[in-house]
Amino acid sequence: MTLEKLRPGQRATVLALRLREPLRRRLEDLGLAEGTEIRCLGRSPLGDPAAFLICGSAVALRRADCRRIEVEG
């Protein structure tokens, strides 16, 4: 499944990042890499963006980017 499907409060493990290089590198610098546990903190009223807890930091990601991150959980 993709990160887009994660609902507030749910946790998952990152399997693959299928993002273009500038964004991929930025997220890896924040700790988002294969094997990382991630938790959905919530979504904006219209559902985009969503906030996720990654290695102790809250990060907002757009729906289009969430569709390119594969997770299991």
Given for the second form:
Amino acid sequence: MTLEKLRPGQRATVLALRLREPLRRRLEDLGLAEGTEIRCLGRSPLGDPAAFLICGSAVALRRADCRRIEVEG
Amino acid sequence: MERTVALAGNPNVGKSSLFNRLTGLRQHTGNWTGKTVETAAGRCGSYRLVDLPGTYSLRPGSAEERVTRDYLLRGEAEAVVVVCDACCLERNLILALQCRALCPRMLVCVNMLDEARRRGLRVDCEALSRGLGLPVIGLSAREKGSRAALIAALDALFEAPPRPADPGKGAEEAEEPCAQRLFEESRRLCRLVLRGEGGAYGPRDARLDRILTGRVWAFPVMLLLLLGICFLTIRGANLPSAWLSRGFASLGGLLRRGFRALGAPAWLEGLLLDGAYGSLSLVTAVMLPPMAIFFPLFSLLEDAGFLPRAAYNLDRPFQACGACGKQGLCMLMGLGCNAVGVTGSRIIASRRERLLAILTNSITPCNGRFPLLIALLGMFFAPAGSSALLSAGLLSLVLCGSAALSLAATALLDRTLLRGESAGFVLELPPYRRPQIGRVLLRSLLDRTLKVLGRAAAVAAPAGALLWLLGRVQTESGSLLTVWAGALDGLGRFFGMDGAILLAFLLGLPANETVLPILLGIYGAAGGEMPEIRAVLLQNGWTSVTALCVLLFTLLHWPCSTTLLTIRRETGSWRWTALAAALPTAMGLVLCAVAAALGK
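Having seen the form predicted on its own, could you now give me the structure of the form predicted together with the partner chain?
Complete assembly follows, chain above in first position.
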């Protein structure tokens, strides 16, 4: 499944990042790479973006970008 | 000999706090990623320290990361201190590992140990030093002994022979997609040196975020904070304003008597007292107090880590306008100063989205325009004797309106000149930090006061003197000021204002806080406290429609000269700079014309 399906509180492992270059690189720098464990912390009040726990810190990502991140729950 | 040492590290690991502690300088600090976008240098013992913008890696993503990377590659610094956040070591070590390949003299500084202890984490710095093959020092930047400890570590670093390192190869390695290898090494090191469970973002942060970014409370809390800040600004400014105004008046009286006793010529008395001193005292008395109160309060929110949450909550509308959510952060910074908001746009990686943020930033009223907005609301829209709460509510409304206008301008640009796809959005939500309330308040109060006073002396006083002169230079049809104001009058009236108001906005280009003093100067009045100012404006034919149009034009006109120069520097183009001035001005004129037509 993709990351946008992850509900608040659920955990998953990243399988693949199918993102364009500057964004992919930025996420890798933040610690989001294949094999990383990720947890959904919650959604913003308007429903998008959502916050995720990556490598011990909270990072907000938009739904459109989450659709391109493959995870396994 | 002085040795140059660079401070590098991930964003928001407390580099600037450490830098301030070490050098005694006052770099602005705040709890959000990307606060430092420019390098700063200062002295610490026999070292020259350079504070670099935060970067996650040496593979450059955004403009401010390129600054750090290029600086390190040039090899100007004889040594590099890589500052790491103890709470977030796994990610921070990746940068340290990349730098290790690049820098022959390098020290790793594990910062925020106190914070980590509170979160139940312990870092074994000796084991880390063995694992990395580099000297490691553990610090808490807020503690007093940190300066001496770091200097000692630097001394030791320079006594030891440099390690072999190959900048060329290091740079190549940093380019390579070798992320995986670095992750694994960093993970392995963390297993060796970390004791305890927990990360930077803990349960306490999660609890706070459930409220502050939750569906129910996020917007009420943001509105309450906005209202509260506006209320404290308006309420708190009244007293000091009155004191300053009276103080300046009696000092002015004394000076006048002094001038007369010395037998100074009338023109000198006019130029210095009526011109320069009058304008200086008006800027200080009316404009300074709201600015000196708003800014520190805003700094508190910034220090606590609230600003990124506001950007997170408000990202959806930015998405709809094709903009980056971080533009919200730039707008919030613009509330303090548009030039800072424009420079801050460096946190946005995509050029298109960055231009959107730059071109629309001046629609957010900066600190220098606040006092004028407050004065207009107080004099014309809040009934006499009503509470400061009503004015605060009105001001909050105006600020929300300006945000909506800014978004509208963004949407317009996104659909015309700056079409393109979203480049994606990644925003870090830093852990909440208890702001050092006393320190933040005192420091930013002092900073702001000094800055405004400096600008008042440098801009308002000469402007006052010049205005006085222009008011005295006679032509056939009156003084130069009246002639110019008369020439602009037809245009001004069409837009619901008058020639004097337009002239004041034009002459106020160097500093927005001087618009009201200049206007009073053109009207030929000295000013004073609010009721007197209101009387002057009414005498000159102001109605509530005039006030509304001036309010709209205050929100929407050209940015001040400092901001314009900053936009030129950041975009590298006079054309974009011209557009950044033309866009808000055009919007302002249209709205004013509509308001004036409806008002009739």
